[in-house]
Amino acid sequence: MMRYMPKTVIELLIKNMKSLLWSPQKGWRLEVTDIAVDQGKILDVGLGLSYVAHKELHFPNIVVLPGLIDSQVHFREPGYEHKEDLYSGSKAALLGGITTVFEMPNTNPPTITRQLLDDKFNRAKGRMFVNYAFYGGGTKDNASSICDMEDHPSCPGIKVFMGSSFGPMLIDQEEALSQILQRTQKPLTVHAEDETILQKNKSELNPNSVIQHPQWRSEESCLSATKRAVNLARQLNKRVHILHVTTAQEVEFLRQNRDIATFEVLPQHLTLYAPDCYHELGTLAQQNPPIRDKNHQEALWRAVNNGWVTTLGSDHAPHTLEEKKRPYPQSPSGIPGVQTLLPIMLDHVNHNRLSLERLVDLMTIGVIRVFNLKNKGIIRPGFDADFTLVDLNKMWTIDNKDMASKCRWTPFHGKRVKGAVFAVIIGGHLCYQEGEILTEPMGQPAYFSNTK
């Protein structure tokens, strides 16, 4: 039905474009519609809106998505700014069609007190191209600081590392994990690898080739840590969110514990597989937990398409090429990905590996459900006017030279993909279009409900 509204002057009108809408009653649906935006908010959605706008957009072959969220990035500031910082990382996010990022605490110093968390927000002001939230970090000694960090309205929760990875944070004792979980009101976000098993594997394998990475960071280490975290959460009546799940065994276990645990997968694990990726990329394919063989990849895809996976993140974790080219295992683990997350997944959509609706669900509604994110991820009146506009038919080649990250490389260099970011709107402002950034950094904090 056509709608006719009074001629009110507004800031932006997206006119007669295919848009991906969501409601609890109807779920996802792709409809041609108008979207009226004013003062950074969605004012109205429907066909035939007759507002007069300062700016009107109409691109008939482009699809409007709700602003997409990457709920796991490492922008390395403070302490490792030679790898990345909030400015360069958020620029890469913008070019990748991401409108909001959740940034991780394993910086130097790690974000393990309210004062250090506040420092990150102060650093972000006027320097980030996209909206942002910052995790607090859990350690063996800071359980008393958990509530202060979680109380910050723009903190999605606490992140813990159960296995050693990059940075100074590690919780490998049950007592410390229990103390943190007891104090959390938000879901505890977990890097699940069992440190005892990792150390045992390393001593027995004495790994000297990156091909051994999946054996050192073994399936058993991931499953053991995931089980420990979930079982402890059940005992304490808490919730956990398991990051970057890589194994078929974890998928099956988490499928059976969906009342207490949610989990994330990464494009790297859905796209690359061992041993081929290690032969082709060497240590550029090295990350924790590792990229595994096709059997595990197929299990992850089943989890995506059966609705068991809750979120999709990049785990953007840049290191310089010089650092990555150190002899294994002195080479650091981590792969950049915030700029390539969406193009890689749009290519999967175009190859019928998942639907566009499912992809967007993992990067919007899934994030809302896990973290109680406010006013983002849905094209609906009253929500923030953040949109990701995509060209589903564009063929192009990913290239290192186009990467905005300070590390200036991607494991997907040279990959031909179908599907591209066309434009990004944040807070009602057209910030990026067809290769050109149109605004200064104007990202704002994202907000969460402090509910259990």
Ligand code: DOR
Contents of the next structure:
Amino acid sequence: MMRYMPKTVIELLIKNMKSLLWSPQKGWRLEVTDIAVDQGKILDVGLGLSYVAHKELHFPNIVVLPGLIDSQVHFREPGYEHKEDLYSGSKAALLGGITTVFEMPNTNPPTITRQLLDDKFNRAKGRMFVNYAFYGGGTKDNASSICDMEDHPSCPGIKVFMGSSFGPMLIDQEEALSQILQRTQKPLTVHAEDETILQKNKSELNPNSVIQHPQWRSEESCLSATKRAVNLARQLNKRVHILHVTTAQEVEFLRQNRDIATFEVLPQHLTLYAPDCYHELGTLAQQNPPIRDKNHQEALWRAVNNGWVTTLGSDHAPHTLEEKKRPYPQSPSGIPGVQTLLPIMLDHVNHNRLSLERLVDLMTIGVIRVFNLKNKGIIRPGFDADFTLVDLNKMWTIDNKDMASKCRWTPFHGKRVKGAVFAVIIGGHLCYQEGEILTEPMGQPAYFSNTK
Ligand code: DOR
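Instead of the form predicted alone shown above, give the structure for the form predicted in complex with the named molecule, please.
Every chain and every other molecule in the complex is listed next, the one we just looked at coming first.
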């Protein structure tokens, strides 16, 4: 077959590199190939391409992955810029090998109208190092704004908090949740903790040590909220995506409801466990829903390896060290993670906890399936030229001082890991390589094909 040959010199040629390709027929496969890139798009994929390019890349021991997507980050702008902003958060994402982020609405003001959503996109222009999408937020009384927000072509959908976490967004009434769900055309993204159970537990326990965090924010509370969200979705014939699932009971329930519900897990829940993490890290390990014991962690790994989980996100939720040092439970819940998500998971790949293919699947095809993300996540002609290049064999130590997040800490400080980000290409531009950022912020909005 004749190949299309452009007359001019193309932007970039990735030459003879081990690359993770995907097709519906063959699934994932690691192959040595060339990848031709022009005008920010993948032009051609195959061995022995003969394009002339402005830039040619060939790194023998490096693996080219499709650009990885983190579908849950909190970048805190507007309102909490002392913790993070779109510039610093996206810089951390770039250094962490993430090429696209979906950012959460619990800012101040929360992103609960179309105007506030548009404001976030305006703020992002020219200030984000990676591609971006912004969720709209659902509250008790903004049902009339849901369609307007979802109609934004770069909005992945609406996020709701069924249990109070950080920020004022909370939906604890069935009726309000139903009002929102009825209006959604995109999957409703849910923080599933049951507020009534949380309140009851808190008053009975009166917690004063972070070790009690998993009891206050109990398994029953998560299961109850997850069941309510999924059952309501079934009644209304809608889809829900349950964020950061932490319990064996929810895994079992969600496994049986895969026709309408998908779910996410986080690296911290797959890596840290109670009670050890609370002894070692104190409130730095405090997050909602909480890090639980090893039995639950094993259930999450089963869900990863049996294909029940659909996405893996960081839930990057920075708070300053001063804030985290407040006496529990005044200390805020949340753990930064956009820069460490991939290295931590590559280390798990190197310890045979999951395959590289499964990891990449959770951060590309899984995201496409849940959110109908357009033109990203697959190395295929016509798709956006976003790539994450990794060195699977590099041993190194995660360090607070290397964190680009404004909060400058990670619960993984001092952890030695095998597997590192080598370089990041966004829209055909080599934006990062071996510790150095090479471009100005180049991030662009991501698009979804289920927008009207
Ligand atoms: O612990 C958490 N903190 N969980 C969330 O889902 C929200 C987050 C935050 O925004 O700080």
